[in-house]
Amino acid sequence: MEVTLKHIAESVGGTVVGDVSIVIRGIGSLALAKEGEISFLADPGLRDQLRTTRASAVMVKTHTDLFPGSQLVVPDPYLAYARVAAMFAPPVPRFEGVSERAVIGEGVVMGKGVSVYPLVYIGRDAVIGDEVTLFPGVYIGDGVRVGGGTVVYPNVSILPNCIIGRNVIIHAGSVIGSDGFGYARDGDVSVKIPQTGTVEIGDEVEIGANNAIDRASLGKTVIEKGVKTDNLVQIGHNVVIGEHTIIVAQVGIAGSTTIGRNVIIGPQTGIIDHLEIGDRATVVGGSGVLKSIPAGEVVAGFPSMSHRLWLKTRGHIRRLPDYSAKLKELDKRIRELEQQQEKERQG
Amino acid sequence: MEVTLKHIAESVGGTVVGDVSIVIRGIGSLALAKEGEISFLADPGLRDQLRTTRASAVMVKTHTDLFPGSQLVVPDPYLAYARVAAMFAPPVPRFEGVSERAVIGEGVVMGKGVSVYPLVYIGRDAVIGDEVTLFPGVYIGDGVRVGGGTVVYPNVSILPNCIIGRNVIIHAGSVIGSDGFGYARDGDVSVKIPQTGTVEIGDEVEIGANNAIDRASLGKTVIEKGVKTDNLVQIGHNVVIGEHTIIVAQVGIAGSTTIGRNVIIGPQTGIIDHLEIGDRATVVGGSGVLKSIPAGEVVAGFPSMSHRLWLKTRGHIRRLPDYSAKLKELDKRIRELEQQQEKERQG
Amino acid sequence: MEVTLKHIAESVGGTVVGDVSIVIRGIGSLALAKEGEISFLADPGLRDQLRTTRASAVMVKTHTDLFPGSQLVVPDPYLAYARVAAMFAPPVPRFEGVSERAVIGEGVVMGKGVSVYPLVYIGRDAVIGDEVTLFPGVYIGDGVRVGGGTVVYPNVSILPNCIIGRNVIIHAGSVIGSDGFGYARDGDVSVKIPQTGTVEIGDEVEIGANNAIDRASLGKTVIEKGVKTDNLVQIGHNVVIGEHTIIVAQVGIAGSTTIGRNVIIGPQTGIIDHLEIGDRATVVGGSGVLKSIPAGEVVAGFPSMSHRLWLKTRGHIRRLPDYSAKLKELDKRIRELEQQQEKERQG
């Protein structure tokens, strides 16, 4: 694809300094961009690469003398990168129509322009929206509804009656609607509690690879609009995750916990059941969250504490051997003082 | 489905206070149950909802004046909920018979009433028990045996020669019988140790979604009767897990560790190799277990310690900045005492 | 299979003490080996089993009087075990040729002796090397290249344009080439950064079950020759992992981090983005690595510190309740000294 810098400026906003008519054929990092491509400076630490990049144009926050070519001055070069890269990105490959080697159940309602690859299974009464893409090995259970524009990558399993929104992306190997982990105990034996609820995933959600999102025991597990999960994330039954929240890799969220909007959960964090995580809270990676978090707070550690406190304590832990030695030293000096005082009193 | 409250009482035990002939059409939480449904009070914190629930009957531990309708008094309302919910739960959907679009190897022995969906692969000489259900995308390796009544959800892989018990449930995406992680080092190069053992899974086991359970290097990895694993659990080669043990999400158990019966392993815990975890031990979530645990003990932390000690230490960690300040203060006061004493001695 | 002990000695090196002509039919641990089999002593703790083993020959580091039969004295009995076990291990089962029930795209180049099971999907223009084995449910995206001798186990997804080396093993359920987790924020909304790079996996790599290895945003994610990953490992976009590095189960490595050669990353460790882990470094399991690690260092803890320091601090954490009590005691004794001194001064 070829576009002019003028076209890019019109698409993402910003002001061109230099030649607006130059033709751009791709986008790359400052280090990797080739002649004819556009690049961007998002990380100030890479500033020096502006001198050496072979890019024909760059997107910057403020005009710079380091780069001789055309510059597109934009408020947020990283965001501009996301938008321009989307122009040049190859489209997701699609099978044309519904493969005869897919298995389509009775009563399935198929939208316009769907792409159903071979070796897909769609259960009875499922509803597949317009322009949906289902890759090989995808299992769509009975009664599932998939919204328009959604892409489901290979070997994803969406169990019966789950509801997937519009323009959702689900990466390979993920499981939506597995049974929640719930048992009553009868003596030593675990008696399964039927998990008869569902999962509802909102529009523009992106689910990473090899996630496991459990269906509710009763009612539904909810992933709201715009949520993004990374790979290997575990979401328990009856969890609710608010709009635009970001969940990084290998996080586990236990049953019935409610997470607000625009929350960020760092990688490998665990959150126990039945908590409330407020809007715009941030949980630093590797944390263990054992109690609810008010809106806007930043927590870290296991068990989690304010991030500020955690930053303090982590330095102290390294110094524990010194503290222990210091305690012994102080004890010794006090004993000497005590002995001296005792001697004086007796003297 | 419709049953009388009398029928429910006969099935789960307990005593009806009120009208035994009322007809029950479903079960729900106190908040969600509709007229004609039964509910239950398992969490005393929800007691007030007894006043407002629309349920026509409730299961309670002791009769209560808060609820005007029929009450079924049972020793364990949560267990009763599990049993009654099972009555009303829709059955697992089944394909009728063996699909022509499944691939069945030579020498496969198929039981009565099996349900083999399209896009299932069954390797040669596998034995599939009566009433087994295999969902699309399931791979059953050569020589695998699957016991009667077992349900294997989509895209599960059961590698050759593994043995699965009766009435087992394996959730989507799980892998049974992948190679254990074993290498000898030849200089810098890792030389693979062939993993020629198998995995044996007992009756009534339930395996969560996207688990990985490795086959033994020699001998077998064993998951005994009634064990339940949550999602994204890792079980190494030659591990043995005793009956009715519960393993919560994202736990990792390294090779050759033996876990007793009725153990509970909390989420995101890691257990190193070659340990012995005694019967009825409990490991609190997020722990790192580096040594064996005697029967019945409760441990927590990384490295794990007694839960009681862990509860104490975690409070102290938050106060480390105070302790550090206190150490400095004491040091200063001692120095003043020392100087004073020195002065007095000289004076 | 039957071989003489002489043949084994010629294959793995070492010196036979005893009868070189005896016939060996298999290999087993000292405890499980049967008559006619060979065993080995790699763990000195099992020394006593030499007296009771039923094995007909053993591989040992130094000749021992504890075992009456033939002994093969080798420099590294564990390595010898790996090599001898490989002789006796059953070969990976293979489908003969390309199944008619696999789906092969246009322009696919198929090597000699390939084994493509039913229910495999190979996208257009993919290149499949000689003697490759693809198990049921494998998805090979458009333009993927798979090197000769590689085995891809069931339900693995290799997304478009990824490159897999020779003699690679990828265990069931793993995902190679899922999108990296990258978004720019536009107010509250996450704007996806197209992930247009690829993944390159070197020769002799082994990837565990249910891994997720993301494609680069631009450029490539690289897993170099001889790397071994255990199960449920997460590798972010643009990560580079050097030759022969070992990554144990449930590790997560965030984007753009570079890991050297012959590194060992213990289980359940997290490593944040944009770090450099030097050659031959070791990260103990359960660590959280927040800064780069020089070559050869051994680190542990969260945040990671030198292993030596971590071993010290972990003991201190258990004693924190004692330290707190000691601080109070010292404070009290100092106060008494101060009061006494005050009294003396006034007196």
Contents of the next structure:
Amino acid sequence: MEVTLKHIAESVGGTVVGDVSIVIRGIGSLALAKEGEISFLADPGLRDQLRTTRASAVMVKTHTDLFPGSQLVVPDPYLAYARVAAMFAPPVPRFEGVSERAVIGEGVVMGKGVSVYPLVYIGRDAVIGDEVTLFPGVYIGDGVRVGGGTVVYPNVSILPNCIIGRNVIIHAGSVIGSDGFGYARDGDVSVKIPQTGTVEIGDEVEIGANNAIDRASLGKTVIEKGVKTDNLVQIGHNVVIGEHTIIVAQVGIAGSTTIGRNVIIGPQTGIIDHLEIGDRATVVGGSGVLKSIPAGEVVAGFPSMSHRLWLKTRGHIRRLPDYSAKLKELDKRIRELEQQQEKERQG
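Could you present the same protein in the form predicted alone, rather than the form predicted together with a further copy of the same chain shown above?
One chain, no partners, no other molecules: that is all that follows.
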């Protein structure tokens, strides 16, 4: 693919300083970009690489004398990089049509331009939208609906009656609609609670590899529009995740918790059941969330607390050996004073 710098500027809403007619054939980092490629400066710590990069053009927030070539000035170089990278990214490989080695159940409705690889299973009465791509090993249960433009990578299981929106990406190995973890205790015995609900995933959601999203015990587990999850995320039954929330790797969210819109949950965070996480809250990685979080709050630690308080607490933890030594010294001095006072009383 070849495009002019002018075309890129128009696509990302930037202004070119230099030659707008330069032809761009790809994108690369400042250190690795070659002639004919565009690069970007998002980290000020890499400014010195502007002097040595071989890129034909760079995207910057403000014009700089460090780079002699054409510059594309944009409000957010990292965001511009994401959009320009999409221009040059290779398309998702597609099987032409529906493979004869796929198993298609009765009553399945297929849209236009679907791509169904060999060894795909589609259950009865499923609905597959236009331009959907299903890679080998995908299991689509009875009554599942998959919206147009969705890509389902190898060995994904979408269990019966789940609903997948439009332009969703589900990465390899994920399971959508497995039973929620629901049991009632009868003495020492765990009695399974049937999980009769479903999962509903909104448009433009991206599910990382090896996610597990449990069906509701009753009703729906809901992943709203634009949510992005990293690899190895567990979402329990009846959880609701608001629009455009980001969930990083190895997060576990227990059942019936509600996550607001535009929330960021850092890696290796655990959230217990029946909580409410407010809109635009941030949970720092490694946290243990044991109570609800107000909108806009930033929390960290186990148990989670205000991020500012957590930082102070961590500072004190590092100084505990010093505190201990000082306490021992104070204790010794107090005992000596008490002994001295006792001698004076007796004298």
